[in-house]
Amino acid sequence: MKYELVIKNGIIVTASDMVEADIGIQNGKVQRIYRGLIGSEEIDAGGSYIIPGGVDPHVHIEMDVGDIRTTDDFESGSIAAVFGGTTTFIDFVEPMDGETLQDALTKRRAQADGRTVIDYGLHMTIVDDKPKTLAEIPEIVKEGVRSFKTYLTYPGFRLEDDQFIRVLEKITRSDGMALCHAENHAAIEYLRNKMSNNGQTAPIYHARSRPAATEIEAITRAIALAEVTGAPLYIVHVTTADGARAIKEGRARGIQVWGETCPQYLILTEKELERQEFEGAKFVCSPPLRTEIDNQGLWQALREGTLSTIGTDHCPFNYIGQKEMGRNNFTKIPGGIPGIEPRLALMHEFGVRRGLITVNQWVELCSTNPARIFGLYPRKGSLLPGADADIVIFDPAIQTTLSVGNLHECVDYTPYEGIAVTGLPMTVLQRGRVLIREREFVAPKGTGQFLRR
């Protein structure tokens, strides 16, 4: 049989296997994996890795925070993602005060449809337990949005424990999953006010006002409340070794709990916030960067399977004009850093090449597990016959130095400036269409699809 497209001469790497073979693609789907396949069009992988397209479960595109908005829109953010080897991301719907969940979902889809280059899904944010809000959850699940973001901190977003329990219960009864941003609100507010009153206003005090204990307590509490309600729970952006340990202990008790971490929490530390001349503001995100000991603990948690995914929490604000709003007060610095593009390269460099995770775990954490957990597998995150032909040809030997000048994120800095990596996505396909060919964007824009999960 002659296939529409064949990718030849590569090393196919999945979450479980590594084999030299060709991939035959027909009608946008993986049709066959075998040697010696023939295609009407052929792409020579030249001995590079052939992996399923990355799935980023945590991004913030066109997100409004007060009077400012994250700098990547759905076009620029998705282009940056695909340059980095990500072919699917999951963003958020954040209803405005008084807005129904359905209206917010409709509005959010209108922002993305026809503008995103890659396929996308959505999480729904729940900020209250009003009867009308809870009543809408089953209908949102029917719309293909099966995951619901909750917060234990942030004014206007946080849920008290009794509210959190009611929301967990409703999500579970609706066959959904809860996501949780877990930090102790009262402790953070106490420390923020204390430091501000003492004139401790530099960026480093952002980290010191949100110490490890505030995350560890909140993760432990969220897991306990999930245990009480029987709710499946996904903890976003875990930053501490002890937070990961709480997830491990919860799993040992039979609780359905998953944990996510991000490249910044594996590579960077809170020392970045001590940079001179306000440069530390570039690294302000919540939860904050931690210590080298936490970095090591998180790598161990990934290696042993305690943490299941690596997202980015891509939340880009410009240093000039946005981060600068907090020059005289760390509480005014918009929290969030960019990172949607370099995820695969960073995790290959710092994880695979340094022996902290295997190449199969790299694929599992960045692609397969996010697809499985969020209801996209095996369509996404796999190279099984019948899967979407979302494929990355990743050259594990090519070298580059990351810089704002060679990344495609629409933001005026990168927290990974000057970091050398070996390994880059060279060619990227979605549903059998070449989007990136030898590091050049060659596809029409706006062809991404909404994924009902």
Ligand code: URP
The other form holds:
Amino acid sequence: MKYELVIKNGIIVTASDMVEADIGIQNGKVQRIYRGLIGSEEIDAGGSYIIPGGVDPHVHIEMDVGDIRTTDDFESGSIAAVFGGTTTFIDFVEPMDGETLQDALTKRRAQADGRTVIDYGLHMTIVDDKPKTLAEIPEIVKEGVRSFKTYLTYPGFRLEDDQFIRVLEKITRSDGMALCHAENHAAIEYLRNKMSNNGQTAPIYHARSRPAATEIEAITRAIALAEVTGAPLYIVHVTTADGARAIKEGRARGIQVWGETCPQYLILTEKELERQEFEGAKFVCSPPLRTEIDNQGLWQALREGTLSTIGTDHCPFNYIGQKEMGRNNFTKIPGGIPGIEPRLALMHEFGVRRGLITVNQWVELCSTNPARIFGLYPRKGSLLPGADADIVIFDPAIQTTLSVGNLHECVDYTPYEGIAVTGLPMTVLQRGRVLIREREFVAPKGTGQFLRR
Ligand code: URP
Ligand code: ZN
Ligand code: ZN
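Counterpart to the form predicted on its own, namely the form predicted together with this ligand:
Let's see the whole complex now, leading with the same chain.
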């Protein structure tokens, strides 16, 4: 048989295997993996890795925070993602006060549809336990949005424990899954007020007002409440070794709990927030960057399977004009850092090349597990026959230095400025169509599809 497209001369790497073979693609789907396949069109992978497209389970594109908005829109954010080897992302719906979940979902889809260049899904954010909100949850599941984000901190977003319990119960009865941003609100408010009143206004106090204990307590509590309600729970952006340990212990008790971490929590530390001339503001995110010991503990948790996914929590705010809003007061610095593009390269450099995870774990963490956990597998996150031909040809030997000037994120800095990496996505396909060819965007824009999960 002659396939529409064949990718040849690569090393196919999945979450479980590594094999030298060709991939035959037909009608946008992976059809066969074998040697000596023939295609009407052929791409020579030149000995590079051929991996399933990355799935980023946690991004904030065009997110409004007060009067400001994250700087990537669905077009620029998705272009940056695909340059980085991500072919699917999952963003959030954040209903405004009084808005129904359905209206907010319709609005969010209108923002993304026809704009994003890669496929995308959405998580729904739940900020109250009003009967009408809870009643909508099964309807939202029917719309293909099965995952519901909750916050235990942030004024206007956070749920008290009794509310969280009611929300968890409704989500699990609706066959959904809860996501949780776990930080102890009362402790953080106490420390923020104390530090502000003492004139401790520099960016480093952002980290000091959210110490590790505030995350560890909240993760432990969220897992206990998931245990009580029987709800499956996904903890977003775990930053501490002890937070990961709480997940491990929860799993050992039989609770369905998964944990995500992000490259910034594996590679950077809170020392970045001490940079001179307010540069530390570039590294303000919540939960904050931690210590080298936490970095190591998180790598260990990834290696042993306690943490299951790598998201980016891509939340880009410009340094000029946005981060600067907190020049005299760290509590006014918009929280969040960019990173949708260099996720695969960073995890390859700091994880695979340094021997902290295997190349199969790299694929599993960045692609297969997010797809499995969020109901996209095996269509996404795999190269099984019938899967979408979302494929990355990743050259593990090419060297570059990450810099705001060579990334495609629409933001005026990168927290990874100056970091040298070996290994980059060269060619990226979605549903059998080449989007990036040898690091050049070659496709029509706006063809990403909404993924019902
Ligand atoms: O500081 C962060 N991470 N901002 C994005 C929103 C969130 O908490 O994930
Ligand atoms: Zn969060
Ligand atoms: Zn986030």
